[in-house]
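The form predicted alone is given below as one chain in structure tokens.
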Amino acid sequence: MKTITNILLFIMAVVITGCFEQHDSRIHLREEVRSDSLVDNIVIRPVVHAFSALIGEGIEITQALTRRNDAGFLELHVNGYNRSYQTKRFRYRVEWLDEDGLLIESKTSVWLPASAMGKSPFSLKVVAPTPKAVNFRMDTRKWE
């Protein structure tokens, strides 16, 4: 019983440590979408494939870049990686902000579908609806 308790405490400590990953604050990865860091644990690595769904592996954002295109519109390029062995389907929404940090109302700020193949990189590209956009806010949610 003591061994089982120690193993459970160890796993909980690793999961809690993995919840404090640093990422771009403009992008919100919800719990059902983002990746936990339990896969990086050397003790669990040999059985990670069997427990991929159990430990909550998912996508992680590795890079978010913005630039102005030739027409003057802000473009968002998001690169990520699916750490799971299974294809992850999710939805995302980008909201554009003006120079004062206020939301720019747009019909393009809707939930869009996306998917990432297992153990593979993925990328998303979104263009602002107006040249007045200077920043963005991105949200994700589980595909239901």
The other form holds:
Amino acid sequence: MKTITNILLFIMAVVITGCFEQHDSRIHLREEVRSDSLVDNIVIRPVVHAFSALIGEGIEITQALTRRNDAGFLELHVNGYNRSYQTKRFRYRVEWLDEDGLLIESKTSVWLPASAMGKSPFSLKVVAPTPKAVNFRMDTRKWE
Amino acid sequence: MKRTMLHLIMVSSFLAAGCVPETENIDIVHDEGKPVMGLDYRDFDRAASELIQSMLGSGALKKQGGGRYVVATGRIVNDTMQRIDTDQLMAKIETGLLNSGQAVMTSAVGAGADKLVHESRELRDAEEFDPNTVPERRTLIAPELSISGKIFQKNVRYGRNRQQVEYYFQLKLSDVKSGLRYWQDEVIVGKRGSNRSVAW
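Moving from the form predicted alone to the form predicted in complex with the partner chain:
Zooming out: every chain and molecule, the one shown earlier first.
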């Protein structure tokens, strides 16, 4: 009897976990929107959130791509992920460099606001101020 | 007694002078000062940066067959409760366009017109001026594109003691000859704060 109960519990766990994973990866269902599961439910969630805050999870940049658009301007596309459970608000500033590696003075190189929701990917797009830009450097700072 | 009073006055004046906040220069590039309910230079910097990037990224300024567009600054309406010189925004936008290498701004017409461009043409019959140095007729270049826009404000009550102030920066780029609009965008700057803060 005990073995049957264990097997049933195991099957239920597998089914529940399986149901939780089955969705299109392009669609992000947030906590309290998607169905609860064994690893994400009203009991476990506060513990996981507290642990995430304790270890200081934050923003991670996964990719920085540049491409020249049709008008000849370099575009920077930054993709990242917010590992924290909290919405992270921050500021970023992109400076553009010419082919000699020298800074291009620009009215667009100012601190701009950005935000990423908890456990979510985010993207930023920045356009160079002149076609002379061939490279960039980006800085971030806390939202005051 | 009189001497004690004098000492007290001296000490209190020294203390009062010490309490006055010191004047400090703002680090314009990396300002970490607190936000204000009204519009400050950081809001204009942000709006101008986002609007320039949007305009350049759209490809609206890429001229068929090469060359640069001649752009005039049209009317920028200030519909906020603040006394704003719209040049605070437009000077940045114009600088951004000029630096892009895809447009030249005209000072002949529009909001950015330079009176001297026309005054110098009135010197054609003046005997004091060398006629070869006076601009000839039909030398001004008409604008091909025009930038116009609006800055407006909306105040919303946000709870009993708080208010929300929304500032909208809207710009559009139109072809002067055809009247067609090539580009337009909007940047919203939102602020929440005490009801006691004045947003004008």
